[in-house]
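What follows is a single chain, given as structure tokens, in the form predicted on its own.
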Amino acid sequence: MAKRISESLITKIEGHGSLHVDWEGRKAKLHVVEGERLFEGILVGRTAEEVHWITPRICGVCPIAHNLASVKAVEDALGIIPNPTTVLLRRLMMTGQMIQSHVLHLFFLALPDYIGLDRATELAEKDPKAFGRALRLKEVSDEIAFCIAGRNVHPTTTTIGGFHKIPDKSSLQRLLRMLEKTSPDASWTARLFTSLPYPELDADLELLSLKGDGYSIYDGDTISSSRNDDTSVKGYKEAIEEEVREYSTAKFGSYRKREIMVGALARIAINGKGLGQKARKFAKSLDLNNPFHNNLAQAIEILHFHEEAIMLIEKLIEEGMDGTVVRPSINPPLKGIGAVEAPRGGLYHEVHLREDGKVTYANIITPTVQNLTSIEKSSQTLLDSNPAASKEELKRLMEMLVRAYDPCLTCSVH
């Protein structure tokens, strides 16, 4: 008799992959279909100057980060430490890069399961008042990126130890009513997502996030797990392992041999205290075991970092802005590793360079490898803690929780 095996591909999510279940032995897998693109071997011989224009291609949805994790590789490498005023241009960056992607996934993608849609199309029919706060935050986050980045998609303005042109007072004004106005965009959706009924699962969840001073999603030195076993981002490499798979085009990774959850649930696990006021208070909705609720972190997010680039802004208006340079030190280590927290999670980026400044080696581990492993292990209890449910009701609830992960495939395959 043929096993009862069932396999479709997973809508709603950026990529292509699918869930395998063998519903005899209940067991679930996550297929990885994409078709690998080898970005790690695309730079080696390319100079240090192409790599950060290189590898945002990697990503139509979170570039910024790519762009600016491969900058800070390259200025490790070079021994550069930007100056105050890039600093905080690049974090204002960041934060438009996380309130495009969050709003994206949130709306799109995620929320038609939680109020019986099919497609996020139908919201703009039904609550057209809702569809356009989306459109406002989206339209408020791109701004931030053709602001400071040059442009929504693919910065244009960052260099190695600095900005090609940073914006005027005028520009970063505008930007700032424009955000003060979508303030109440912001606050509508975190008590959104945090009324939306999400299913119950204990996972038993180790989350992994950067961290460092605040709510660290550009400038974080250590990679901190919720249960205390941290390690500085220097040793990214030996604490976080990247497995083949015969199943998957995409590696899996995993922590000290342990499946882990990155992305926003475990930001606010790790770096909660440094949310900011408002977005404090959603957080004492979260169950930090229940994967489901990466839904309502991202909402929560999307409030912190309205709330930081208006904070950010006012301190680039206050203090005048620097648009210096900073040039390569004497006698560069030439091996440099830069680490951020794009949206989906802790992105590492490692280059080494020649002294003529050419790539010999690159790695980089995206959030979603290491999201992999945790997806299977998140949809292997749910199966087991539903011995009950129908098959097209699993299929349902496993869909959502891959949607939950909000997992970038393609990233997967860089």
Contents of the next structure:
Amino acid sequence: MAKRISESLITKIEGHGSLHVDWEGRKAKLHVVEGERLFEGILVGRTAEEVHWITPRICGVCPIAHNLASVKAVEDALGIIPNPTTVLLRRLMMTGQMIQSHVLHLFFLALPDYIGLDRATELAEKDPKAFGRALRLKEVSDEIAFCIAGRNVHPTTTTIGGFHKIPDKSSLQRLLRMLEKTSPDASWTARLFTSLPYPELDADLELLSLKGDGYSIYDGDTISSSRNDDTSVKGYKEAIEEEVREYSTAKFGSYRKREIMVGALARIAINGKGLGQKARKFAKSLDLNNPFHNNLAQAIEILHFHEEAIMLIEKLIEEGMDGTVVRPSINPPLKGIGAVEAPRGGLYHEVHLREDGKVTYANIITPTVQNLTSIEKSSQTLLDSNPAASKEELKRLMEMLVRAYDPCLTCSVH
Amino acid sequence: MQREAKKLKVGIFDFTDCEGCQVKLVSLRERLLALLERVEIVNWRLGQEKNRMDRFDLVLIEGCPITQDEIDLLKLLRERSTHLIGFGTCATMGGIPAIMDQKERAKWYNKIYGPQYKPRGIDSLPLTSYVKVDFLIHGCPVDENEIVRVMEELLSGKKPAYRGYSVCFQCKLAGNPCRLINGKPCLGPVTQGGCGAICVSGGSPCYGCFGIRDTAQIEGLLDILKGMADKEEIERYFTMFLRYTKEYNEIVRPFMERENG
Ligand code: SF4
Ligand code: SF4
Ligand code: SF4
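Structure of the form predicted together with the partner chain, given the form predicted on its own:
In what comes next, the whole complex appears, and the chain from above leads the way.
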């Protein structure tokens, strides 16, 4: 009989899962027990305009990523190329999304492990100044989402071909002032996470991220691997396979049959040259074979996207904004793919439409599905490389490891 | 010190959902800290490592109880809590997962997971299908100010009240042009206010995630909608969040059937 280290759910991660270890055989398995919501079925029969309303509800931590992946998929199906203002505003939404999600993960879920606390709110008592910085970053990222997306969770302003509503110049200027004020907090975050004692682990990672011009998270069109094995986004379904396992309600993903890691660490590995001035300096300290360093990579990204948000707003103010919504082209293909880098990695939505705009088919591959196989493999490496550690110590390390991947089990079972 | 001892014991639980309502809770920031000082969080899987399952004065439940484990836990929580509160539309009305009913689910398990798969999910129903719930904080997601309002009332021992006004009331205050007047469907007139008409302000319709308000004139709205949308579209609006409400079953469905005949 396999003895489980933890029949209870892993705390401080998004969604429900537990780690099961067979101590005699020394094998680790990740059981995902989140209920199935069957989003790909929910979408069929709904209208094109309802897709990006429904899919954000896959995940409240990265709703903007789902919203935009859907909008992009539908626009691809309808032959729509949105105007430059729309693209800039969407990229700005994505910077807010990244900071929101990373701040939540780093300060509320991951940091307590490293500084010996049970919960983030204890930090509020122990180091109110540090906690205040975390809250300010949360606030500024929420404000970006409110201002551009209409709400901090689940956007209301986005539509196929553009925006129902675009912000006015004065609200952008207000955002800019908030961002300028919180710049020191973003730099401090990168410094703090550089100084943490990450456990050593050589997991021999293959890292995978979308790639485009610069540090692109909104419009990368190539799926790029650290092992120099790239695929066009159009071939996502053949390259990224999903396997059903009887112990999990989430499927387990792989890239060309190999375990891969996606997310912040992978993005920096693939797109690091595009990092902003300030963030680039910190990237040197990353160990690209240690999944624990995903936490550090997220902190570096907070700094990067903070800089990028300022740059995007300045550009929008300078160039002026065009709120036109682009209409579908004549004889569109009716089949489309939308890919973005969500906070946890590459996110793929595919939508097929009927002439009347009703959805006939939907496929969604989330980042965490792609990471699950790697999480299991790295947990196994951790077990194998620490033969002398006590069960207690291994249990603690493994939960930290799972958390470092920042899995969103909610997303993984959608 | 005496006050310390009297702190309410609170548990925050999440079933199958997107966790966006808990994200909203965290988004309260300083206001969340102020609330937390007045209670003892005994169990919050997303927020802390050390969790206990004793008696609770107050339990907040987010999400839809889809698996048997979730349904069992819900019943246990009901036994162990004085006040059990639904937190967000997934919990209060079934939410987005409830768009799909049990029959449809069987079909999609097969398509999405293949014939070998043993589904864990049973059905996507609101909490009230299984247990008595003391108050429903609606919203997909819940609204920050509503969380604070309801918590304040609960903490001071009062019974929280539902909003007496509609989304339209707040929509007009926000200065939005009315969708219905422009021939675009909207469920604002029958929906409980409290969200500030946030979706309409962003340019989207109101799909009613704050629940049907008291004394809503549903037939009146259906008559207006009939003039601008076909039966399927009206049905799509009402099934986004409201499929398991009494009003949907007793008024909207029969209305559609009459329209059909
Ligand atoms: S009600 Fe909406 S926001 Fe809240 S958990 Fe459910 S889907 Fe997410
Ligand atoms: S747009 Fe909708 S919510 Fe606003 S006033 Fe009109 S019906 Fe009411
Ligand atoms: S406008 Fe309607 S759908 Fe939007 S939050 Fe308010 S009640 Fe919910």
